[in-house]
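In structure tokens, the next block holds one chain alone, the form predicted alone.
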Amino acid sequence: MKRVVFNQKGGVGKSTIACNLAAIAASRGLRTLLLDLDPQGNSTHYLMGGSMVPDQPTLADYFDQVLNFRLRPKQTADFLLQTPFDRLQILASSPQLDELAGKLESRYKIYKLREALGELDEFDLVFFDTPPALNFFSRSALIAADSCLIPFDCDDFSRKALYALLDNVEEIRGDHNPHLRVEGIVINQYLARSSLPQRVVQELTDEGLPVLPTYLSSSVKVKESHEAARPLIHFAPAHKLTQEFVALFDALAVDRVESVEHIKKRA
């Protein structure tokens, strides 16, 4: 299963989400991996804090090598990396991958990372962490992926963005990866005694958008994991924010075994 996390607008937490939701993966004992995508590299800082090295090979390594023809190219598992965290692995972030877009969008290398993904049949779950923009990276992810999570921060100028992001999400969906579906609308920083994120979330729930039924509160915790350089599930395992992180990926996995089942019982 490969879901991509992706928003156009910034701040509204891609790379908290997917960075807890493979670390909760990991901790139950799945084979997880992430991609950091986005050149700013949060996710990479966020699971290896201290651990990266110069020398160790990123994404943008594996990029280079699709543009530059070598008589013996290193396979996509030569890439990841050992997190500090038991069975979550990622394929790193570097701020050279802003660099290498235009390249690569030019010579339409749209599909080498879905391509490098069918050479790794040893994960259970893998995530995308993607950059705020619809640009090549976050295509590339879009293509490769099985599903999208959309976080949504509760106001006006999300609501707005997110019609624009549902018909990117489709269009892709129409023209290259039509296994591609939009798993849900994930509310993030949500501050229940607040009218507005009441509203808000009631309006999309009304007009039969995908909304997920946990909801992420607003906490400083998760900025001190951030700090801490580890997620939520081993920073604070018991804290009400973590909770709600084990209550969502619970749901997705939910969603996920009743997709199956339901695709058996039409076969």
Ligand SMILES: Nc1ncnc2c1ncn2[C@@H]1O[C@H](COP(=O)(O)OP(=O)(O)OP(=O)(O)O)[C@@H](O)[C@H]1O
The other form holds:
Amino acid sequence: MKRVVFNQKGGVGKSTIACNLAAIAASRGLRTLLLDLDPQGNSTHYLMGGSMVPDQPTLADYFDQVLNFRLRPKQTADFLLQTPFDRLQILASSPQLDELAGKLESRYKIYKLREALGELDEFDLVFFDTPPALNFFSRSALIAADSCLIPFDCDDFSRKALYALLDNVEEIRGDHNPHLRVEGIVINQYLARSSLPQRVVQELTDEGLPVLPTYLSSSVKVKESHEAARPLIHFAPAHKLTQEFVALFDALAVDRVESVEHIKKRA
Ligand SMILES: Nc1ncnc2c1ncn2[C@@H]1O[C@H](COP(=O)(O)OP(=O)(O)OP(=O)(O)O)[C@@H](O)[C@H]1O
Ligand SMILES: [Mg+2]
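Write the structure block of the form predicted together with the named molecule for the protein whose form predicted alone appears above.
Full assembly next; the chain just shown is listed first.
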């Protein structure tokens, strides 16, 4: 199961959601991979913290190999790093991804990520964190994934962007990836006591958009856990927001995709 977390709007919680769901999956015993496709590298910093050292391989090295085909190329697995968390691996970001994007695009390498993942069958769950733009990297992820989670931060600008986003996903599904489906809209930084978020979410639901039933509230614990480079399930397991992430993970795993038990049985 490959799940991309995407919204072209910046700062809506893509990296936070991708990393925390991935960490919960791994803590449940699932072999989990996170691909950080954003040159900003926020997920890489969040999961690796100080354990990332300069010569370790990154996604930029993988794409560099794609562009400069060598006689004895490395396997995709050679680019993966173990995070400090059991069963959670990462294909790390690098700022060099920015420089590679133009060449990769002009040489039609948009299917390479899907091919690379085809070589990796040891994972139960794969998460892609994406940059805040519909560009080479986010399109590569949407082409490689089975499903798309859309973080949404309840403001009116986000709502306008949502319709364009759903059209973009539909276009990629039609043109490149018939398996891709929108798994749901994840309401993030929900302020239960203000009326605007409630109204916006109600309107989305009334329009028949797939709003997931578990909302993520706003908490300073998120920033503290980023700073500590420890996802919430490890940093503050009993916290309300952590439990909301767990409920979100369970809702996805059980209702919408495959049950965790089923995945575990196969493992
Ligand atoms: N539930 C939350 N409660 C409080 N703060 C949050 C929450 N979710 C995200 N944030 C904060 O919002 C900011 C943006 O989050 P994040 O980096 O995950 O978003 P993003 O969509 O990945 O951003 P970008 O588009 O730049 O990649 C961060 O400072 C993060 O700490
Ligand atoms: Mg991000």
